[in-house]
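Only one chain is given next, in structure tokens, and it is the form predicted alone.
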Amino acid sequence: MRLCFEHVLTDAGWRERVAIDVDEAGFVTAIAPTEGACAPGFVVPGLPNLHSHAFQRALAGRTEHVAPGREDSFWTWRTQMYALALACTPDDLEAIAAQLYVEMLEAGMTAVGEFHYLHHAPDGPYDARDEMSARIFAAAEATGIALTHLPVLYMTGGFDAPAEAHQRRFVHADVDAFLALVDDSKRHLTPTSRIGVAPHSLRAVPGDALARVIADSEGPVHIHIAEQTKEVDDCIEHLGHRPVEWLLANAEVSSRFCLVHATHVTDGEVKQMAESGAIAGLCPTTEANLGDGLFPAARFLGDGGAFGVGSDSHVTVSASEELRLLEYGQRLITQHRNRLAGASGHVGEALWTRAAAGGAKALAQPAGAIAVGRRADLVRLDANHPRLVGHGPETALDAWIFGSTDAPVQDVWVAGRRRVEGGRHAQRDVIAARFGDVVRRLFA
């Protein structure tokens, strides 16, 4: 298949005028001129997302309130996701997954990370123990995404505590189950998925059971890490260090690890993640949302650090969102403009292209940039936008994160097949329906 573009942002920079040649199973073999009929826009690589509890997509603007006399945070906002995660069934979760996938497709997210806890059914296991991750799949599969699925390890309810009652859709009481879990999991991989592991946090994976489950899997490790204040201060109290000086002393962490938020941490560690190789997993919206605090990416980067972004809790579902967030933080703690710019000196380019390639390393999946051998996960822009017109292709990624909340996303592509048309994608409203149906019943 030939697919030719007036504009491509390849790994080489801008080009005018390409041919990208994909074979059958997906993966760029060629890119070179062409005098042919062109499509017209700015094509660049799909964004993955490499953070997200698809349940919680359900959730979004039924938390933004707050009882008298009760001071908010993220963990009375945990009290209501819990409620949430004990009353969604397969078919529900299933229904969710698939609306949420869609949306970041629309919105030229191309693959998706899911930290996968939802494990067991209220009163125990399901007969099949990897019923809750096929449903994930399935909705994967049904969208057409590209899926790396991170099933997480839950034991504790916090340092040396028990699991409380609404955590028991999480828990595994031992590692044999866990990994048994990702096992059975494995059956459900397409050429377009890939699994992994999460150990939630340090909090709730002690030492032993963390060093198992890395020694003992293969694939990318996802964690939670230096989140919130008090996460910091009881690893303190409990295992003598800070979390991210904890787990870069006490695991061989590198290239294969992400970090999620890390958003407490000192300059030290901060030098640290970046020459372990760690992906950085931003997650400014839910970050801001929950009041966690903000990532030092302006130096992580100096470091020599590479990133990706995840909707996570999914407040929303946005591409240029979550970047020009990640950059106006940046801005804000700096008193700075313009903090994450590249070599090319736009920051828009810069944003979309590092966090193409660093999500795209997090996930362990074949694609991150236009290049040969990678897969054809691509996204066209509309040049007629309105955001968009008038620009070039040197400014287009800065017109539609700095200038607009609306996607200007013509088409997209996950391994040289197109997903969304037009803007649209072809199954929404059938999701749509079924994802209105199943919120209308949890919520009544």
Second form
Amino acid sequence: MRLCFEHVLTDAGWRERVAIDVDEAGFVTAIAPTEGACAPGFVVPGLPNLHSHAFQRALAGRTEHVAPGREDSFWTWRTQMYALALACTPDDLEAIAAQLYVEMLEAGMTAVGEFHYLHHAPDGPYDARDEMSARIFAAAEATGIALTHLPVLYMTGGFDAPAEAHQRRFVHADVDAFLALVDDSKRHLTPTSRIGVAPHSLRAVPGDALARVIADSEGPVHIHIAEQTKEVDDCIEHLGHRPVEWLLANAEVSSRFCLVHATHVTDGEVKQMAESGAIAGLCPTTEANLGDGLFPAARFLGDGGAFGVGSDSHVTVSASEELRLLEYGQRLITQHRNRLAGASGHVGEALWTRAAAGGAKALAQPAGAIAVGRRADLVRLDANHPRLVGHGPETALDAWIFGSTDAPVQDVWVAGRRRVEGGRHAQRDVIAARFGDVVRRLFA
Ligand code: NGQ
Ligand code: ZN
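If the structure you just shared is the form predicted alone, then what does the corresponding form predicted in complex with ligand NGQ look like?
Next comes the full complex, this chain leading.
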């Protein structure tokens, strides 16, 4: 198959009027100049969404209210979120995930890292232990998004504290049962999906179990870390070190790892984390929504660190919002402008290309850039969208990321297959109707 475009952001920068050849497996085999007809607009690599808890999409807009006598925090939000986690059936999860993945694709996000911990029924394991994982794979398959499935190991309710009753759908009492789930989930693999592991956090996984999971698994390792100051304080109390400091000292942290949030880190931790090759999994809108804090992204990038972005709790699903807030957070704390572009260049384009590359790496997806040998995960932006009109390729991503919340996304391909056309996913209406039925019932 050959796709011809007027403007393409390749790994070697913008190129004009090029033909992209894509093989049967969906990989780019050649990028060459063409005299033929070219589709207009700006083509950029698909953005991976590296951190997702799909079911939480149904909670968006349902935790933004105060109650007398309650001081709201991450922890009170979590109690509200757990109520939904307890109510979600396999059918519900599949419907919510399908809706979410359609929204991601229409937003220009071509891969998702599903940090999946809703494993069991409220009264015990399902007959098939990978029942819920199967639903995630089914939603990805139905929508066409590339999936990196990250089954979560969750064992304790806090450092040295047993899991609580409302966490019972997440919990594995031993690592063997968890590894069996990871193994069983492999039967759902497709050409665009991958499997890794996700020890939930240092507060939910004891050190010996963490070491075993890392040693006895393959693929990416994702872990929540240092998101909240309480978690940092508890970690110091129980393990004698800050979370990132402890992890770097006790695990062979490498580019296999994605450290999700890593919000509360010292300069020393930032430097060591960058040197380790681990990807920072930043979730700016969720971190803002939950009152987590700000990751020192400018410093981390200055130290050579790699990052990707995720929409995590999905309070919103928007590439421009994540990347804009990431940059604005740094501006607000440093009182300077244009913090995350490096030494020169356009901030929007730098954010996009770095998040695409870092996200793909964190998800072990062979995408993340438009280049020969990579998978053809492509997003075509509408040059006639009011926010892009009059812009050339150099400022197109600046115009979108800083100028617009609605996505000027025209077409989206995953592995060379067009999943969004004219801004719409082919199954948008059917999937939205099913999602509507589910949320009306869940919140009746
Ligand atoms: C999660 N969310 O896994 O969904 C967590 C809350 C927990 C964030 N860390 C659940 N943002 O910590 O147990
Ligand atoms: Zn998370």
